[in-house]
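One chain comes next, on its own, written as structure tokens: the form predicted alone.
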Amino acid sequence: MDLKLENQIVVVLGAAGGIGRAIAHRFLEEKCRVVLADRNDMVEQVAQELHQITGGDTLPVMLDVTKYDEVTALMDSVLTQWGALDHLIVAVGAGSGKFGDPFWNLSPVDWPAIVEQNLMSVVNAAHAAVPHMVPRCLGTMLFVSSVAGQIGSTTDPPYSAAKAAVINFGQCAARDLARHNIRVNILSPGMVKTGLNQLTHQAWQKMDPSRASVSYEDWAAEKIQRVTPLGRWQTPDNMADMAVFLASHRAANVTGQTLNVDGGQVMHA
């Protein structure tokens, strides 16, 4: 399938690992030019590795997405260096590192940093990108949320609430930007084997010492069979496939949607 994305400029926030890296990789395979941004200093190595694999143009940038001035500086530098911004991907996620079932296992002081990282990263990126995208009346945005933002997951309430807010903000942005021919969608992963998922397992163990002997693999396998109709892991590559499709002309009439790549975990009647 020809997605006609060649030479388009893509900014991926949260590109150093997991879903963000896979998305950056897939856009490079589509012959896009990709800015890989992350607060992790591994982002430079990742950009170099992906360049070697694909031969595509990569630009690594270290930044803190919770700081609006750093995000605006990134967008300005992209315009200076490559002349345009076609697609914005925000694949940033962070949990509290605590098990919030029930929610009062956490304290209100656990919330602000998680909301800042999961929600305000998206808000900052969208605000910073709009001045460069609206005049062209062209482009897409994709915000990575989670099934936890749709089902009231009590595993990590600050994370779940922030990801729910990402969905709502994505819908607001989609309505506002539709008149400028800019599409905004939300990608909602299910059970993906990432560092964040493994931290959830560790927090679950800490709640009860008797769980110490339950391995991550066994814990995850039981959960997948219980909550996922297809009964299997979702992968970063699955997310990347959806990301490039949503950026392409093949999804020209898709905006304001939450696309669940979750093995059937969330089904709305």
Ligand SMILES: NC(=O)c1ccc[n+]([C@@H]2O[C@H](COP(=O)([O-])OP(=O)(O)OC[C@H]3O[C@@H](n4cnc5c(N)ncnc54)[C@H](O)[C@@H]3O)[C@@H](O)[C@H]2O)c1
Given for the second form:
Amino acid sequence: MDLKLENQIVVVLGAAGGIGRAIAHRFLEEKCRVVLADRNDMVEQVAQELHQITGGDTLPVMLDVTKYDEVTALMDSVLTQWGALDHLIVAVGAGSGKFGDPFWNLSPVDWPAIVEQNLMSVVNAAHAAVPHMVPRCLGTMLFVSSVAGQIGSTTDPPYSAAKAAVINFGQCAARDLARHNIRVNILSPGMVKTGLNQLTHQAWQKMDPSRASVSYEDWAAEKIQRVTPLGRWQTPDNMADMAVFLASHRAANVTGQTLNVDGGQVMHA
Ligand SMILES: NC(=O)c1ccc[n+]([C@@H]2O[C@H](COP(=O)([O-])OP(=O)(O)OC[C@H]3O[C@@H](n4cnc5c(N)ncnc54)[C@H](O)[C@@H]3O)[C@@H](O)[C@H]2O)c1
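Alt. form predicted in complex with the ligand, vs. the form predicted alone above:
The complete assembly is shown below, putting the previous chain first.
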């Protein structure tokens, strides 16, 4: 399928690993030019590796997405160096490191940092991108949320609540930006084997010493069989395939939608 994304400028926030890295890789395969941004300095090595693998133009940037001035500086430098911004992807995310079943295993003081990382990252990125995207009347935004934002997940309540807010803000942004021909969608992964997912297992283990012997693989296999109708992992590449499709003209009439790439975990009857 020809997605016609050649030479478009893409910013991926949260690109140092996991899903963000796979999304950056896939846009490079589509011959886009990709800014890889993350607070982890691994982002420089990842940008170099992806350049070597694909031959595409990569630009690594280290920043903390919770700091609005750092995000505006990033967008300004993309415009200065590459002249435009076509697609914004926010794949930043972090959990509390605690298992919230019940929710009072956490304390209210655990919440603000998680809301900052998962919700304000998206809000900051959208605000910083708008002045550059609106005058051109084209482009897309994609915010990575989670199945946890739709099902009252007991895993990590501040994370789930922030991801639910990402979906709601994505709908607000889609409505406001539609008149400027900019589409905004929300990608909702299910179970993907990444650093973030492994931390959830560690938080679950910490709750109860008897769980220490349950490996990540065994914990995940049981969970997948229990919650995922298709009974298998989702992969970073599955997310990347949906991300490039949504950015492309093939999805020209898709906006304000939450796309669950989750093996069927969330089904709204
Ligand atoms: N892995 C899963 O099973 C799963 C499921 C549902 C949703 N998600 C979501 O997918 C997205 C990608 O997560 P992942 O699983 O690839 O995890 P990951 O930990 O591999 O990637 C998250 C990236 O965000 C970066 N990051 C975190 N806070 C940041 C900040 N303040 N500034 C800049 N960068 C920051 C991290 O350094 C990391 O590189 C996240 O939004 C996550 O919530 C993941």
